[in-house]
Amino acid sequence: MQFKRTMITFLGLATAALAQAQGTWPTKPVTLVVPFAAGGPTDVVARTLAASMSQSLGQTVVVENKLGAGGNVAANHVAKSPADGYTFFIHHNGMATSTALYRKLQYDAMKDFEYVSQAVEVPMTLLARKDFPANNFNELVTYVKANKEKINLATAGLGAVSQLCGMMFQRALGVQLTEVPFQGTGPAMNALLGGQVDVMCDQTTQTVPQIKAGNVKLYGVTTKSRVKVLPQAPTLHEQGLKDFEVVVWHGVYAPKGTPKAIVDRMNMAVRAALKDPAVVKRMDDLGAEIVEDRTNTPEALQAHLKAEIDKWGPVIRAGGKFAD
């Protein structure tokens, strides 16, 4: 009898959750947690998507910036949040790289989340402050090799894609620069604009306006092919760094146990946003590539995360940069 009552209770709760997801969810604002500072590239993607998703969901999608530990503070917060459909998480490659960068994590990237959707992929750019001596990529290589002890490399912190891009650049040139970590590429970009740091890698979602305004020096993009928003910018690959490729991808997650019906509806909201003409134009302007329909399913995001963990683990371990 006890087992029967337990099963009846469980089925009742499950049915109620399904009904809520299909019928009334959401009944209040939904929070989309961003692990980096406001104004940074992930924040720009999140806020652009949130504005469109608010329309399709009929409730405001509130962006909350929760900084710290390369995205791990936010990831742990979401992993421990109620699985009621009102807390979601958007993160980039750092969701995969943290598993190798940090010896101790309070969450499991593969086990503690429901997968909602991939969203956009963003190229990186290699930049320097406006008054940096090198005027093109060949001059940059020569100058960096001759002055490596004096050059500061800004990053968004341990595990950020800007740091991984910087690691690959240093390895390609056989140098070690002084890394200056910030809590997000927003603050890092401010430091570059202010001349406090010398060089950095950053996403086109943040750098295109500064490049077009002439506020920074651009040396190349990190994709294998040139990007349409910066057609004049050669790739690092074509300039001699063979097979140099770093692309930032963003995924949306929910706490483990979030009802499938809610995850599916949120997936539909992300998909709808990615087809919204205003979102498409904004992403085009910033150089971001909207993912294909076949890759923005929960299953595709889960498979991609696993593949990225397998890809970046050996690179990070070879670099020897770890945190507790």
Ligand code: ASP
Contents of the next structure:
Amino acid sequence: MQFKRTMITFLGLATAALAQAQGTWPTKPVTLVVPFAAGGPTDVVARTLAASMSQSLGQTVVVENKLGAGGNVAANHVAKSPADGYTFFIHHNGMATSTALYRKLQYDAMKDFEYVSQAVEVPMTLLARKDFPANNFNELVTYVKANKEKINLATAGLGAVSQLCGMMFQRALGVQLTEVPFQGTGPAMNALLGGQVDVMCDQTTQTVPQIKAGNVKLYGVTTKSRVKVLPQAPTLHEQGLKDFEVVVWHGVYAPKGTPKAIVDRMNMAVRAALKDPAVVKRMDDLGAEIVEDRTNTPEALQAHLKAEIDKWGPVIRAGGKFAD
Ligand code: ASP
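Pass me the form predicted together with the named molecule as well; I've looked at the form predicted alone already.
All chains and molecules follow, beginning with the one already shown.
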């Protein structure tokens, strides 16, 4: 079994090396694994980039949603995939926070991947279902403190930024709500719209259209300053949750051992997508900020991931919430 796996990996790598030597990679569709449900915010970013990258690579970039364990099923899948240049991974802060959250991770974020590029940074919003009793942030704080035992908080599971933001919100108010995990905030948003859950933190890449349509209640944004796409929305920081800040950042990864020439070519494709006017417009409309070109190198992503692991580890460990 091990021999067979080694042979398959070897053949994959040999083919990749040949394509690379001939300058022909990619010769077939490339898979971009998304760790959350289709239709959610990470998926929106991935599909927007994939459409543009398909053009510059001359092969379709196929988005594959692999769900579970707050993104860790997908991370583990990619870590164990052949390093042949046909599997890539897009993930957010969860790549860093899971290291502290999970006791028995089956992959190592700092050892099992090649780093391709950063992509976009996205603010989060704190929302409630449309008919939730609190009409502004102050009312929310009062209502949540008085009714904590009956409030449901939707998340995309431990490791997801919705859970991280929700955890920080609960901690700031000194309450413990009932967390309802979904396999992405796409399905969590459906539950919020359907009134099955009460509150949720989620990225503007999904929430802006719902906010603009008046389908949800908005209490604030999680960035230190207000965001252009929702100028009416105060930050949580300015409303009293001092220093509350969650910015969602995305990185593109490949399995460890993916040939450098392919990683570099993929890096160029991501960077080209981030300059594509259609991508720029869509990201702008959804409140996502394209990461500066100079921080789009593999080295910068690796350094950023390490810094994020160091930053969030103590915050998460202080929360005392872990999974196996
Ligand atoms: N961004 C979401 C989260 O981590 C998950 C998703 O993209 O569906 O909460």
